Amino acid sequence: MSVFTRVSRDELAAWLKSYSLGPLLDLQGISAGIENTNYFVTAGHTRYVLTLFEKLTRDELPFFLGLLDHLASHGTPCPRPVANLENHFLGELNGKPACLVSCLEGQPLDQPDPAHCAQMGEMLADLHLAGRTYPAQISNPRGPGWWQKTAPQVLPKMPATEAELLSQEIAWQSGFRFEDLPRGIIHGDLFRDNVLFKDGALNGVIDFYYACNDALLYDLAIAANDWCMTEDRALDRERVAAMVQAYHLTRPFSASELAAWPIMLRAAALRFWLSRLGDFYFPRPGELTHAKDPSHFRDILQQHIAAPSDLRQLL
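Taking the form predicted on its own, give the structure of this chain alone.
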């Protein structure tokens, strides 16, 4: 949703001399994205995505770029990082860590149907299986520790009833540890705008910069909370059933996952409610910036509390 760091054509043309991609033909800012600055770059008649990292550091980024390369080599339809002439994926542009990745064809869906959700579930299960052999690990930067740290910053600014709901949910979630759940690489942000479809078929998954090691079921819950919601912020049974059934056919759920599903749905709603509260109350300056409505995930959380979903009944 923002362009935080400006890049001119001349600056980019000079930077691209460290690549063997041909001359710069076009440069366009991308309005999508929250954490980073992104541009479409056409060089040598091929389109790429240029990302300037606004928060992640040079020490953190090899995990993510290596993961993209690993997943792409295992058939995941994700962007592949482009190496420069020194065989490095990561460079620096205008004082920021920067990289180029392949640009995938397709568009996100505003209104996915059950067939789209099934494709999404199958792809996510394949991604989780491919991630098992990625050797690097990183803990979830937006996990329970972050909840505990961030909540005191936003609670004084919230209406009393919402502040109470947030505090109660964090306290309730702290009673669950889930050490027995299958864990591995997760995408961590699999919203509709991070999945591309072309001619009705899933053709790409992008924006892996919240990827980490966590419970695999949590990744599916994040996706369900965005892909399978009605206008009333409740799960649409047909869409969520299509997603979880397709996932289950590729990577069957464990007994512990079947039991943890309603808790994970609430945890996923809490995580994004809290992050949107932070963006809303503490916005960062950036061109094209607009904060997303925190109440969306507050409402989803309240629906999950009122009507817990049973994964067994969806399979």
The other form holds:
Protein chains: 2
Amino acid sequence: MSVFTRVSRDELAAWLKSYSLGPLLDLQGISAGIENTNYFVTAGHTRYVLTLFEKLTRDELPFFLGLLDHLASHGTPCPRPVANLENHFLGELNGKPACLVSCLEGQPLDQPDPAHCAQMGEMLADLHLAGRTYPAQISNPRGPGWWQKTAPQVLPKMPATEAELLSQEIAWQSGFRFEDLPRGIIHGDLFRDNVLFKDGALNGVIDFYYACNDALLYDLAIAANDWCMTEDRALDRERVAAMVQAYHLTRPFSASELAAWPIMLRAAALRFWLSRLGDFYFPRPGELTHAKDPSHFRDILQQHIAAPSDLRQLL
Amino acid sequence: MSVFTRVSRDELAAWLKSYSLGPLLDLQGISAGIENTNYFVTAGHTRYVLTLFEKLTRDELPFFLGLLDHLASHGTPCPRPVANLENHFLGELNGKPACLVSCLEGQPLDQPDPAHCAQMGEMLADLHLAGRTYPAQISNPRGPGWWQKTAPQVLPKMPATEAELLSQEIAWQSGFRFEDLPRGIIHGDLFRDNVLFKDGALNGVIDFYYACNDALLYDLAIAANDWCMTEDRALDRERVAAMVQAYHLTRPFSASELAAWPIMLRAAALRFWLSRLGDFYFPRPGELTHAKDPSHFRDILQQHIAAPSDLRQLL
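Alternative state: the form predicted together with a further copy of the same chain, after the form predicted on its own:
So here's everything in the complex, that chain up top.
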């Protein structure tokens, strides 16, 4: 259940008077999502998603809403924020920061094929190009600084061999600086469940609340670790080749990126292993049902260590 | 034929590299429209309209493209301009100012019923509300100053009784100032062929190149003169009542507007009578086939003079 803050039809109808969208026709709670309250809202023949932010603050949100507007302006198929009569994307409803965004059609794919992965690669390259002119910046809230802070919390609770793997990987990653990697806006969480397909065509990319400024290649590595995995938690050559080739056609990799690919794949596995470890050992009240198995990304990390991927050979 | 400037597939594919839209999949000339060159362009699963501007200049266009973006941000179902990698809506293609906008689905209605007119009234009120925060302004290029300039050109060519009607109407209109009428962004050309319906629902409003700052009520009068006419060129009470009531629900009329309605209906008829007279007596080369019968709006004007509409009685 993801309606943490209830909104009645009357409350919403009154709130919508601060928009130029026509009268409220329908309102339905959305069960997906674990961080915010979401409703489908139909007003003036058009369907929107209403989000009440339960954790992100009024100071943090303009970066994300401005980014969605910027990317949508450039053709990225992301939700587009709707401005109210005061020309603001962000309002307040029932005490929470709230916004309306356009509603995208489509469904996530559980088992993408190489053609789907190619669409993803192309879309992500275009998203990275579109992000170049976005003026605001934030650093990655799940970057190396966060690894250093989070690891000591989970290490004492972990089995010794796992703890050693985690410590060694963080130490190993800290040996790389990558100051010459192309950087910019990344989505930061481009798992299959954040991409919508309609009739086989990529029609939407959602959930930008981990977007930040980081190495662009890292974003592709996060995606590859989710979209291109075999049941053995190793990269499927056909799918990952389709994804990186399509990406490369739109935004060609630099020499530094070709070299950094296996390290980025490990960094991306580490980041999600670590966040899942945190969720596993320190569950937030009421969120136990959503905790995901940390060992999934431990296994992926181990596969990347055992068999590093060579980006040149995939192109 | 409305492809004045030809664009080849290769030229467009090269031009699209300055956008983040994915590869060009399809390109088709559009025959509608008499002022610009338009193509349907499909890139990355999405359909856009490419416009090469044949008359409007690089200086004039930012007002209109910025307005479309602003209104679309607020939920107006208008074409949305796409920004290129330099973050500009306006580019240049084959020597002409050019832009891409989103492609809206739907078809114009030749014979709208009262429910369609109500949707129009509501949409127009919302458009007027959304326009309030648009920062740029331009005066009406077809306003009273233009009437005064254009009438002397056509009057000598007109039959005497018609010429007298035209002169008298311009003189009569000049007696009103309407400084207290609510003003703002108007569409300025909201005829049936500029509004698209899909499955009975208003889904698009297009052709904003007469948009400007003027009395909001004037915009509604332009629409009523086209959407709500009987075959006798008089207002159909049922349709005009549906339109103005829906408008009034979203943006209630002021007392000054209630009084000004019959005058605005005459001003709106005058404006299109005069522009059609200009097109009729001074056809531009190659545009004869598009010249529309001026007498249509002469008749509407005469009907409004003979039987003034009372807005209070329609609400």
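In this text the structure is predicted, and so the values were computed from the model without any measurement. Numbering follows the first chain given and starts at 1. Take the two forms, superpose them, and find the largest set of C-alpha atoms that agree within 1.5 Å; that set is the rigid core.
Asks: Among D236, L104, S167, P182, which is positioned at a hinge, defined as the point where C-alphas switch from fitting one rigid part better to fitting the other better between the two forms?
Replies: Of D236, L104, S167, P182, the hinge residue is L104.
Asks: Relative to the larger rigid part, how many degrees does the smaller part rotate between the two forms?
Replies: Smaller part versus larger part, rotated 12 degrees.
Asks: Keeping the rigid core fixed, what distance in angstrom separates the two C-alpha positions of N84 between the two forms?
Replies: The alpha-carbon displacement, core-superposed, is 2.7 Å.
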